[in-house]
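Take a look at this single chain, the form predicted alone, given in structure tokens.
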Amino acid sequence: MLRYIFRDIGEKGFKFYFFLFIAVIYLPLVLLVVFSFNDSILMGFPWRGFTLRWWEQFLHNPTALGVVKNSFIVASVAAVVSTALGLLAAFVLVRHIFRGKNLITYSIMLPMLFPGIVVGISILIFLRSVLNIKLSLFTIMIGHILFSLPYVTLILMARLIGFDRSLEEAAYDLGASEFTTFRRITLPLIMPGIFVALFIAFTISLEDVVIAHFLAGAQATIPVFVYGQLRRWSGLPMVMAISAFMIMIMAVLLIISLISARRRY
């Protein structure tokens, strides 16, 4: 009897806690997604009443354009790349056994370790002191996939490692070649960790402010430029309104990845 009402009550706890969990992380945006409509310079309540106006100010505004354009290029370009990367160093680290392989998943995974703001330092003062290389997008890109590939390296090292290899190898009993093998049978079954993989860099560089603070030359991306912002109080309603289209559209990426995953199986 105990034992059962035990369980009843873990299964309530458990629901009360995820429901928790989930209003604790999405009421905040869901907040912010309304306060942007919000009559107010403030965010919070009273309700003022609707207006556009924040919305107008910041879709009339040639710098905050420019900054989403910039963040969109930045955090593509660094999604594609520390993937590819990630996908043939997991590809080295899981498949293959030589000397100094822990050394080489050690160095990778090092950047974790460390607070963004030492990884942004030092990306800086090596591109700038000994490559002597100025600061743009491009610097932006740098570090944003040298801080994504431990992750991306992670993902995709914990997809291979459950790949059954049996599927390969009857592949090229069969007389396909290692090219046709890759594409035909292991980029399929690998193929939601490169999704995820993807997901995970482009929103990591995305949301980074601290890595291109320091990269950032003239051009900025949102979170360099939301910071600037915030310095003014009268910039506060044209922030509200760059973060809720930023809210809205990693919502529908991550709507679109759901139904992909879904059609996918």
Partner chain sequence: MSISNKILKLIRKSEKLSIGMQLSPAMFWIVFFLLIPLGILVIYSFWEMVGTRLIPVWDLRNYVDVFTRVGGMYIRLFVKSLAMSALVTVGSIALAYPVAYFVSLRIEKYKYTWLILLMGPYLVCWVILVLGWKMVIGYSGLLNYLGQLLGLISEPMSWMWNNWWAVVFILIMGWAPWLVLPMFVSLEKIDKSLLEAAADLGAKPMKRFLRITLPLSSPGLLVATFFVLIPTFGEFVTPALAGGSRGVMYGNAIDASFTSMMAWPFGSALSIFLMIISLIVATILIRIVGLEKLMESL
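Numbering follows the first chain given and starts at 1. Here the rigid core means the biggest group of C-alpha atoms that line up within 1.5 Å when the two forms are laid on top of each other. Since we're looking at a predicted model, the values are computed, not measured. What changes on going to the form predicted together with its partner chain:
- If you fit the rigid core between these two forms, you'll see the Cα of L27 move by 2 angstroms or more.
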Given for the second form:
Amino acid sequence: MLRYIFRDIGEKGFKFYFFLFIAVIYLPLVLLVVFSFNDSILMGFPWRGFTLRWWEQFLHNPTALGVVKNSFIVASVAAVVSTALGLLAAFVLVRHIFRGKNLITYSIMLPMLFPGIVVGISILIFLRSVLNIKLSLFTIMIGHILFSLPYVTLILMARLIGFDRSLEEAAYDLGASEFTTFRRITLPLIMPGIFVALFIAFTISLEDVVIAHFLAGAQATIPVFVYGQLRRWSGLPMVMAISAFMIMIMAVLLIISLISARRRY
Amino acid sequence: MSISNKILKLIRKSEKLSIGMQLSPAMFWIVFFLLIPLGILVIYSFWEMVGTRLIPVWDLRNYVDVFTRVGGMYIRLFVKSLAMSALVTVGSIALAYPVAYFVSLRIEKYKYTWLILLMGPYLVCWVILVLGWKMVIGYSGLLNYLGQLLGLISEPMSWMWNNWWAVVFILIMGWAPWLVLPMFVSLEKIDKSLLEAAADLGAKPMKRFLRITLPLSSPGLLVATFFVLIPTFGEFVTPALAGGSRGVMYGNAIDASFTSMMAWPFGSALSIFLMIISLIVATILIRIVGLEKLMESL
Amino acid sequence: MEKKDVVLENVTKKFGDFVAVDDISFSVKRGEFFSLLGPSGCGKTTTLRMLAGLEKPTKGKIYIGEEDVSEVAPFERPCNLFFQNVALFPHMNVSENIAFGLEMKKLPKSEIEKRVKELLDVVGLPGFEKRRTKELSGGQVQRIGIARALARRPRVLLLDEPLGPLDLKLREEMMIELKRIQKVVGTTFVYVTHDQGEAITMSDEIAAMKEGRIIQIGSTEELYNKPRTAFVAEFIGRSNLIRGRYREGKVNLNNLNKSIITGPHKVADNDYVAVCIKPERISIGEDIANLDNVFEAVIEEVYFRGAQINYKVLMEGNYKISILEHYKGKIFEQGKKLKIGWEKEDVHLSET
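Got the form predicted alone; any chance of the form predicted together with its partner chain too?
Expanding to the full complex; the earlier chain stays at the top.
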């Protein structure tokens, strides 16, 4: 009898822990969003009433809006380019056997094997002291494409490994040329993988502060801008509004992936 | 036959050419923006900087400096950062493992919905996450506010912020959501009938967990380790925002020598240490788990 | 002379040093159901893939119709392949799958729709156009696969173990169905299988393969009753084999100082041969002295299968013999000592 009671407590404890975990990891985000409407120039408790002041400041601040635009430009370009590079590489790495394949696979994985800071500073000194290129959004893109490449390639490789080659053979057999087979069979079937890759690369770029911190010039991305503000502890309430904005974007991304996952599973 | 088909046939004629063509964009990026820059980093670590000019002196002074400058502060910081990274790794895995276990073995419906929901906070950038945690454990955060409201404390607890403890705590809480997935993947692969077989053979729940579930989910643990350990080695954002003066990590020293101190050669030497240790750890972990496991976890 | 739809001349296929198909030649008559039968790894699938154009022969020539197709790409060959795993395109519905090959031919839309409808009628699934492939049962997937492969009206349909993934009952159903479809459309079928039951049920002609070579080609009855070698005998119909030396209408057994009366055969005296006797041709009982060959035996195992009983007996000389008998209300028990026997006409001699 006692054993069953203990087991019951154990089971309930598990469930309790699970929901507590979710609550705790979302707590800071919820607080940030809520307190971005707090009518106080001090960041934090207590609640002093509702205001849209900080959001207005943010939405009327050309610098802040520019930063948001920059972030989306960088993330979009980085996602598309790294997915394209990764797709080409993944096809070769999965479907061909050749000498030096392991070495090439390993080197494509390299950016994942270092902390972002090493990647960031090495590109920084290379661009500045060797190529003498000025830092700009373009240099951030370079870093983000590099950093997403291993993740994107791995995702696409996994998709291609699971791809049933006999579908392509069936298409050839039914009279489709190589190009038609790719367009009508291969591409539609790996499209979900490509979307996942784009999504991951986009998110990596949008949320990255480490690499962008070193490679950003006068034009910053959202995380770099927020980091700068926070280090000086200046313009805080508006920073909270920007952060809340980022969290809302995250929520949108999350809902998109939830919907597409529902469709798939 | 269309022109594109003709071109494709031509390309196909030489398999080597086509392999090369498809790999070259990615390899160009790797070589040009990673390998060459890393090479330059290595070179600069033997140079010196006067003002903003780099002078090729080719000596080991920067490496000696890592050990001796400010009474060996840097090397102590290095060791401390390793210890903090290890603590973060263990802590975040310990927090996330029961969650992964619960999702895999107790939840029947909408597993993937829960998983995506669990990953949510990781999609937010670190800077904002740190700011969020300040709202919880900071000076005017939720805990201090509630503590005072309920009369448990008379004034805000200052020990919760601006020290290495706050950094470790935030890193643990930040990484844990992301680690549920790799551990879930390997738990999910365990044949559930094994557990039933073990129960049938008389193993108690705890024994079953220790002898079957835990060993069989170890690939997930290793992938999770890989995910946390490497980036945490180089962490500088969280310590800069939540660590105060006593919570700084090795990454902050590197950051400072490149951004504020203009000490590139010394910073390069600092980075080389970080690079070598992450490369060793990463290579060992990947060797053990294999690329396939890493793929599954993404 | 009858029209040939498929001709292979001295075809060899090597993968590196491994010889998958070793100098084989055969031809298939128009409208015939032809099977390549053999254990896994015997080169039958490779042969089929060479016919489909998915592999190139290392040596030799392949003709489909009168055309030498050795250099023709898969998508230009007048034959279609039915895949082992069917390989229906998962992102298309049933009619899109069937129409795929027709679209590649650039047929007008109305013609495609008409043909899809016809084909669904042929395979017995009318009205399935808009179904998604995920909603189909195992047998339905197979039928749609066949419809898709037949859509381009190929001269030859190649089938690679199509019934492999099905369970027993469905497999038996599909065997009859396949044969029916083949009769309706009149297309030449080249069928690859390792299952002798499938081959025997459906084929007009069978080629038995082993280690990249063809051991015997002939009508189903020929292979069943007159296997050329012990391998074919064991593979088809599970013959009992007793090895010995032929001499003047008798075979002197290796293990036993007795002989089996076989009557005269076209075998040189003193040649080593395998005597093969089908399980259903052997009588079992206590009093069967009037047969040409009678031996002592002990029953080791008994399997009751309803209409039939399968006895595994140990004959004198330590030969394991399998016997199939119609059930007439009487079963001998395990361990019983009795006699088994057969007439000399029921014996066939094969190469060992």
